[in-house]
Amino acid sequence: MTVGEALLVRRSKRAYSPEPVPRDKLLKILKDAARAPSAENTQPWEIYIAEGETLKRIKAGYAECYAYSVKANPELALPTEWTEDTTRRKRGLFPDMVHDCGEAIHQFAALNQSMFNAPAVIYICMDKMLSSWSIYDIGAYAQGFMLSAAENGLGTIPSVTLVIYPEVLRKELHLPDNLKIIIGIAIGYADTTNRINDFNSSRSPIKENVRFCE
């Protein structure tokens, strides 16, 4: 698989089979992702992987938060506003999902709240003393992780819903106080029988947000 092919194959998968991710395959993906560029080779990513009983406890903790309508409180603040262009693109998301997924779209909220039934979630953290430059590096790491997962036949989805209750994550992952939780990525074998995974989000034409300055 070429890089270009991996970029096209990688799509956010929202439903997974219960089959666990083989440890050797996960280690290969993590090793690939670690080749991401970072400012002065600082490699700021700190990775915690929730599987098995730990992930079950996290899911149970989240379920309790949802039941009591606990307000989402991710450690990397959510945006408070969007530009006109980004708002327009956001509005196109739901109609595209209905087109691709049909009635399966009604699972969307439940799958979000169940962490997509994924068998594993990786949590990417960084030291609180670091700046936004390191968040850029973590984005590069996350992209490499997802592309390698695609090459290895696995689905992924990066999602803020995976990190909205940091108090649950800190308890179950035993995170040190110096780390900030940046993002979670669910990983596993995509459920090929669920139409929710048929969704393929559109992309704006290159001319819309690329300028050649000659």
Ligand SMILES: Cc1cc2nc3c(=O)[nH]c(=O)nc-3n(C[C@H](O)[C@H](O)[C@H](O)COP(=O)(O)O)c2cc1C
Contents of the next structure:
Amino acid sequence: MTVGEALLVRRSKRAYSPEPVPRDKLLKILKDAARAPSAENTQPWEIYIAEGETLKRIKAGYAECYAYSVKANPELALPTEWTEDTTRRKRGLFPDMVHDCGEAIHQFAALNQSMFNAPAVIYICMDKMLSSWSIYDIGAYAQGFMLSAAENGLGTIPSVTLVIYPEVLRKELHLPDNLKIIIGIAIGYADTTNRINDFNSSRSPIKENVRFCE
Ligand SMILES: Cc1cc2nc3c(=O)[nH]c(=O)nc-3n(C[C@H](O)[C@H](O)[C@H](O)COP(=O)(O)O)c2cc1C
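Got the form predicted on its own; any chance of the form predicted together with this ligand too?
In what comes next, the whole complex appears, and the chain from above leads the way.
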């Protein structure tokens, strides 16, 4: 698979089969992702992977938070406002999903709340003292991780819902205090029978975001 093909094949998958991610594949993907560029080669990503019983305990902890309507509190604060252009693009997301997924759209919230039933979730953290420069590096790492996963036949989704209850993650992953949780990525074999995975997100024409200055 070429990089170009992987860029097109990678789509966020929101339902997974219970089949575990083979450890050798996961290690290969992690090794690939670590080739991401980073400011002065600082490689700020600190990765914690939840599988098996640990992931079950995280799910149970999240279920309790949802049951008590605990307010989402990700450590990388949620945005409070968006620009006009980003708001317009955001608004297109759900109508497009309804169009592509039909009735399966009704599973959206439940799947988000159950870690998409993925067999593994990686949590990308970085030291609290680092700046937004390092978040740029983490974005590059995340994309490399997801592209390599696609090449290796695995589905992924980066999701803020995976990191909205950091106190549960801190307890179950034994995270040191100096780390801040940035984002979670669920990984596994996509459930091809679930139409939620038929969603094919659109992109604005590149002329909307790109200016050639000659
Ligand atoms: C930082 C970030 C947070 C996201 N959070 C969620 C989420 O909470 N729930 C969800 O279903 N998708 C989430 N997504 C997935 C986006 O909705 C998805 O990337 C976007 O619609 C484009 O679709 P694609 O990934 O299939 O190309 C998130 C993506 C990113 C990069």
